[in-house]
Every structure is written in C-alpha cells, then in structure tokens.
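Quick heads-up: it's one chain on its own, the form predicted on its own, in structure tokens.
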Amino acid sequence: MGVSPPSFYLRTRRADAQPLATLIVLLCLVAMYFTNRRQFLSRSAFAFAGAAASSLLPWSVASRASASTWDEAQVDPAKADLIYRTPAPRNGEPKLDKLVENWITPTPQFYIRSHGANPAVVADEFKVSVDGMVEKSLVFSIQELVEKFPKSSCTCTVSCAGIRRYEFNKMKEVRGVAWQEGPIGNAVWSGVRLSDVLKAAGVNAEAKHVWFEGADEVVDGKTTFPFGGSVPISKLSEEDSSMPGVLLATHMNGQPLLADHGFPIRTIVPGYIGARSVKWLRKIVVSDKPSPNHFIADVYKMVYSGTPVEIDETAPIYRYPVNAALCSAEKQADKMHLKGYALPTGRKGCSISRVEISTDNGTSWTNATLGKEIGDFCWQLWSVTLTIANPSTVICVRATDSQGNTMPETVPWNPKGYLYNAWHRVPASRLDI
C-alpha cells in the first residue's frame, strides 16, 4: 500500500490489529473446543492466533507477532510428532515413514537438537551483536535486522553430526544422543544474509572466521556456558543469488521459528552439520581463528583415541558426508515398495547421482528411482520396488553423489559417534514381509 513497514506496524497495532486478533482468537477457541482437550491445554489460544496473524502481517512484523507463541509444556510422547531420545533437553527425531513423505519436511516432523534448556526470550527485547575484527561494532533488534537488510530465503537440508549413532553403539558404546536415521530435514529458511550484516560492520582483511553464540545455557557439571560455533569466512564466498553462505533465519517453512528451532533467530549454514546452525543467536564475532567455544574447540570433531592432544590438534567438523537411509516399506502384491532419502556431500553444486539397493550383501545392485525435486545442499528422496521373498534378507542401501563420493561398506568406530555413513542395512524381517 506504499506505507513503510515501521509506520504500517504502528498504525496496525493501534487500530486494526486488536479487533483482528480478537476475532482470530475467538475463531480458534471455537475450533479447538471440538479438538482433543489435552491438545487444547498444551497450546495456548495465542499460539494459534499468532500463527494465523503472521500470514496477514508484513514479513518484517511476523516475528513480533509470534512473541507469545512459545509452548514450553512437557512433551506427551503419545501425542508428539517426534520420538524423543531425551526429554530434557529436548532431542527428538521423526518416525521414518513420515520423514520421507515430503521433500520439504513439515515443521512438526523436523528433528529437534538442543544441548540445554530453551532460553526464556522476549522477542521485542532480543538483540544480536556484531563485534570483533570489524570497523564498527553493531547491535540490532530482530525488527531492525529484518527492516534494514534485504530478505533472503533458501531451501536446504540440516543434518545432525550424530545421525545413525545407534549403529556405532552396535560396535562399542559411544556417548551422546542415541540417534537413529531421523535427525535430518529439508526446510525453507528465511531471514537475512550474514554477508549483508558483515558488510554493514566492515570486516578487516585479516579476518578468517565468524563465531556464533546462542542465548541458551549448557550445564556441564559445575560449569555453565552458551552453545556456540563458528565457520570459516570463506564459506560466505560460496553464496550466489539463490543461496546464502550463511543465513540469519527468523522463519522456517513460511512461519516464525518455533522455540525448539531457535526463535526468534538462528543461523543456517547450508552444507554444514547442524551444530554450526546455532539457535537463539545473540552474538556474532569476526576473528582470525575458530571460536574457542566448547562445541567447536572440543566437541564435534572426528577423533579416534579421544586424547587431549588429538582433540586439540583435530579440525572441527564442517561439511556433512554423503549418506542415505531406507525409511519406509509398503507391500504391493508380491513386491515391496521401498522409500528413503539420500544426502550428497555438503559442497556447492553437489547432488545425488544414484542410489543403489542390494539384497545379496553387495554382490549385485539395483538402481532406485530418484525424486525429481533437487537443489544445492538438499537431500533427494528415492524409491524402488523389489521382490523380497526371504525374511532373512538384509537390504543394503548406498548412495553416490555427483562428485564421486560413495558411502563406504563400513566406517571405523569413533568415541563421539559422529558421521556414520556406511551402507544402510535393514533386515527384511523389519519390513513385515
């Protein structure tokens, strides 16, 4: 309507928003009266009103509208969309058949990874600072960020470094969340580009890394510290008009971030393990070295002996490796229709070139049909129909990407249980043949 976002927001808040919000709340109350009472109690009317109102407000205002949409109620496993591996902090993954129903993962089926309790955040008061090797330090509110910088969106996959950790546990016990194949998801993320924010601050020529720090507090014994990470500043040089090097995301799948996914703002680093996409982002620091935060300096490294010297001398994990999994099976007459996902190595321009299925332990392979939806830093769904008559058969899955990276037959055990990407093996007996 030709009105700038700030003045529109003030005018709407003063005159139009209250009657509209009241109407939406009343409609939601009527709708929820006929839904499961327990579901009604676990979500406030304001949560539904905020989600509905966000589609009516300007993009820059939607985050403010969602300030009251947090739901910190205890998770009822019987009603949850996720399988919770730990209830506090919340760490949950979806049921696999649900995971591969859509190329874009619906938010309720998107895995949750947290190292500490969700921080208490008031969106209107939340600030993000930019400091370190910059010409001028900056501090932004969420509203200022989305009004000052161009909006940017991307579709990319986020995958936990501990995906398929349970398979390491079959070899020897490892520490960490006992993830299966589900801590992975492909979503549409929206926000502003880190490169635009750093341009406004002015980055020194000697800078080599960008640190991120969240507002959450992780407790380790008697020590409390924030979750954090960092990325090489060279990651920003990968971006183009369709894909940011790093996104400061306020929205997921067209809606403001939920609390479990980092509301009101988080980083999204396409191609990198999920630990580099820091939730509840409050601090950005430009430096000439990686962050000293515990989760970049000591954790999320591929080590094998786990000695202090090895940990100190090993580089942090950044990109995820090629991976794949069989996620669902449906009986069709005397055949089985199998579906799953495959993830290429997290490099720009890399995609899945083939997914192969074997029922004779790798002696012969059948090519699966790849889904038509593809994108940089995105997974690819696949399907295949096979005759599997013997319940003792073990189905093997492997993927190869366009840069020639193939899932290995086996991988060596590591004490942190990271990056398991050997052939995915599923006994046919689990498929209810």
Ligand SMILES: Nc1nc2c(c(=O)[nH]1)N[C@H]1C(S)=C(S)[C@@H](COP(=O)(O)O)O[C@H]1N2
Contents of the next structure:
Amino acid sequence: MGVSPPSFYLRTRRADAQPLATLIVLLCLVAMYFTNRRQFLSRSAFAFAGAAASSLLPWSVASRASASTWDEAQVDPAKADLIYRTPAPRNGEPKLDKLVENWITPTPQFYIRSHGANPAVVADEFKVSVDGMVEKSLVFSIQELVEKFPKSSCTCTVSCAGIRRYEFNKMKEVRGVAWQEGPIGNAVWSGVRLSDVLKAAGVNAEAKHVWFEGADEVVDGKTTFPFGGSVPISKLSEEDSSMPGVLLATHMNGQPLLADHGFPIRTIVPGYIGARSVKWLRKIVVSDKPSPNHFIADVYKMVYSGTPVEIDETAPIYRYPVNAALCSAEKQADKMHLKGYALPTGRKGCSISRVEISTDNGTSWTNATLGKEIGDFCWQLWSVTLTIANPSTVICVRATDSQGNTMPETVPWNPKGYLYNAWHRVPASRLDI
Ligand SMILES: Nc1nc2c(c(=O)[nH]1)N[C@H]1C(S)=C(S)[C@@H](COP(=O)(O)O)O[C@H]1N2
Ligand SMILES: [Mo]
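Okay, that's the form predicted on its own, but what's the structure of the form predicted together with the named molecule?
Time for the whole complex; same chain goes first.
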C-alpha cells in the first residue's frame, strides 16, 4: 500500500528536528534554484518543500504556521494541487485522473471541505473534553490521549454528502459547494478509539448518542457556531480488531493531520458521510439524544421540500450510499482505457460486487475489472478498455454492492443537493486526453 504505519511520537519536544528541517528546506531551495524557472515555480516543488518542513517541524510550530497566522484564503502548499471550488472557507477537490492513481489517496490529493476558517491551534495547549452522561468528565491533551489509550489505525474512505452536487444543478439550482466527483478519498487514519476513551469515562446505561464539536467557528448570517454532529452510540458496537467504530485520529497517511484536515485531532467515522468526521475535535458529549448542532439537527438531512416540519421529522444522514465515477481516460491504439472508483454503501461487510459500463444508454452493460485492493468501508478502483465508435456516445457507469444496492438511473432533486448517486454519465467528447 506504500504507507508505512505511523510512528506515534509527538513532535512537540523534538527540538533537535528544527535544524534538520531548516537544512532540508534550504537544500530544497538550492535544488529548486538549479532546476529551471518553470520547475521552480511549479506547485509540486513548493509542495515538496512544504511537506518536508511540516513533517519535521515541532508540532506547536507547525500548527501555528499552518493555522492562526495564515491568511484565511491562503492555500497550504501541500494542498496546491486541488481545484478550489471556494477559496475561503477552503473547499477543494482533486483532479480526477490523479484521484484514481492510488487506492490510498495521497494527502495532497485528498479533498478539503471546511465550513469556516481553520481554527487557531497550538497543539501543546489543545484539549479534548469528555462530558455528559458519563460517570466522570475527563479532559485530555493530545499527548495524554495517545499515551493513555491503545493506538489504533484503519483504512477507510471519507466522502462528502455533497459529492456530485453539480449534477443536481442541471435539474434545478441547488445551494452549496458545486462539487464534482472529487470530494472522496481513502486514507490510513491513526489515533485512539472513541470506545476506549468512553470506557475510561464510564458511560451511563441510558446513553444513546455521542456528540462531537470542533474548534472552528462557522459564520451563518449574524450567528457564529462551531461545526458539530453526533453518532448513535451503537455505532461503536460494530467495531472489531481491524476497524474502530469511531476513531479519534491524530494522523493521516502516517503523518500528523494537516491543519486543513483537522489538526491536531478529528473523528473518523467509517461508513458515514464526511460531515460526521468532525475536524479540530475539542468536545465529546455523551447524551440520550442526537446533538442539537446545526449540522445534524437542521442540515445533512435528506429533505425534499425543506419545510421546517419536514426537517424536524427527518433523521440525519449517517451512512453514505453506493456510488461510482469515471475519472480518467487514456487512448490505447483504437481503444479507450477508462478508470474510476466505486464506493459500496457504508456498511460493515459491504463491498463492490460489480461496476458496469454502458455505451448505449443502459441497454447493454459490460463489466469493468475491479482493482485488487479492497477493505471494509473502502472504495474500490476499476478499469475497462472499450472501443468508442462514435464521439456522441455517452458512457454510463453504475456500481452494485454486495448488499444488493445499485446506483439508480436517476435520483430525485433535493434542495440541499445531497447524495447524488445516479449513473455517472460522461459524454465521450469530454474524455479530453
Ligand atoms: N470542525 C469541522 N469538521 C468538519 C467540517 C467542518 O467544516 N468543520 N466539515 C465536514 C465535512 S462536510 C466533510 S465532508 C469532512 C471533510 O474532511 P476533509 O476536509 O478532511 O476532507 O469534514 C467534516 N468535518
Ligand atoms: Mo461534506
């Protein structure tokens, strides 16, 4: 998989790393100077220098540099490859051909979805509290959390509920970030398990939900509130030795989280829409009801008219549905080699059974070849080689998962533009290569 398991040492006290980091950055700059000017200005060169610096700087310095002192609209050089749908707050998705090059999404290609500015974070001072229906309330620093509880890692896909939203706009305009097929990524997440932390706090028998709150401030008209949400506490009962029910993640792909991904700690909820994986996690509350936070009580619900009563009567979205997209095309002699991803419904034990391609609008279908890398709560890559005789052909893609869920031909419009998972249709004329 190309990703080594993370070392869990905290970087805060590694003062010795600083001269080394400085040296590496200087070497990068010298190397960049001697390459041609175009390369010097290329984003990848900056990203390389940025990655080298951020992975070696002590945590507190790295976090200050990447959060509070930054202009809100300034992109982290490590994330320069994304296409930003909104620069502030940062909402960016990767180029699709890059996205399907790897089963584990490299961090620079992983989408960012933030509702507000990154909070100012000093890792040494950051605290996570555990409160509510527990025997004893607890407060942890990040260092205490990773020292007190067993380390846990998992690979899982995080996907935004707004994925493919721009397709709804073709029916009738929806508000919200006009995402294409890119707000999805599969990463190795590491940290500690929520279940272990809750065991330490002692959960009351009547508890039914666990609330999460981030340290960010989302501005909505005249009010400001933190991003938050919750999960049913029963989600924790589906965990096993390889997959936590909810992970409190400090690392992504073996490195401390980047500021944009929730440094120093976030939740990762395998199988659930991205909105439940709360970044910059500072508050955990155990309760007998779902969180009253705006992002679970009012939005991220599948409503069709959007009336207040419909919103109140509708349950929050938790699991994501089966989905797939065609992401890259390459000419091979007189044929086209197509690649994409397919995401099974976010349920334990659910995998992709088939990905089918049609060039006659769904009359006949050809099976794509599925990639070998698989895992619970993970996407699967696929490829197919086809002859496309006519440039007016529309290529249709649909995936079916092992629990019998298939992408529908069409989906009804919804005002928030959530969960678009109809067949992915790409006109052959758009396969520009
Ligand atoms: N605190 C906080 N957590 C958050 C968000 C946010 O705006 N603030 N956005 C959510 C949404 S909608 C998604 S899809 C994921 C995106 O995670 P990423 O930016 O690391 O890809 O984070 C979720 N967690
Ligand atoms: Mo999202």
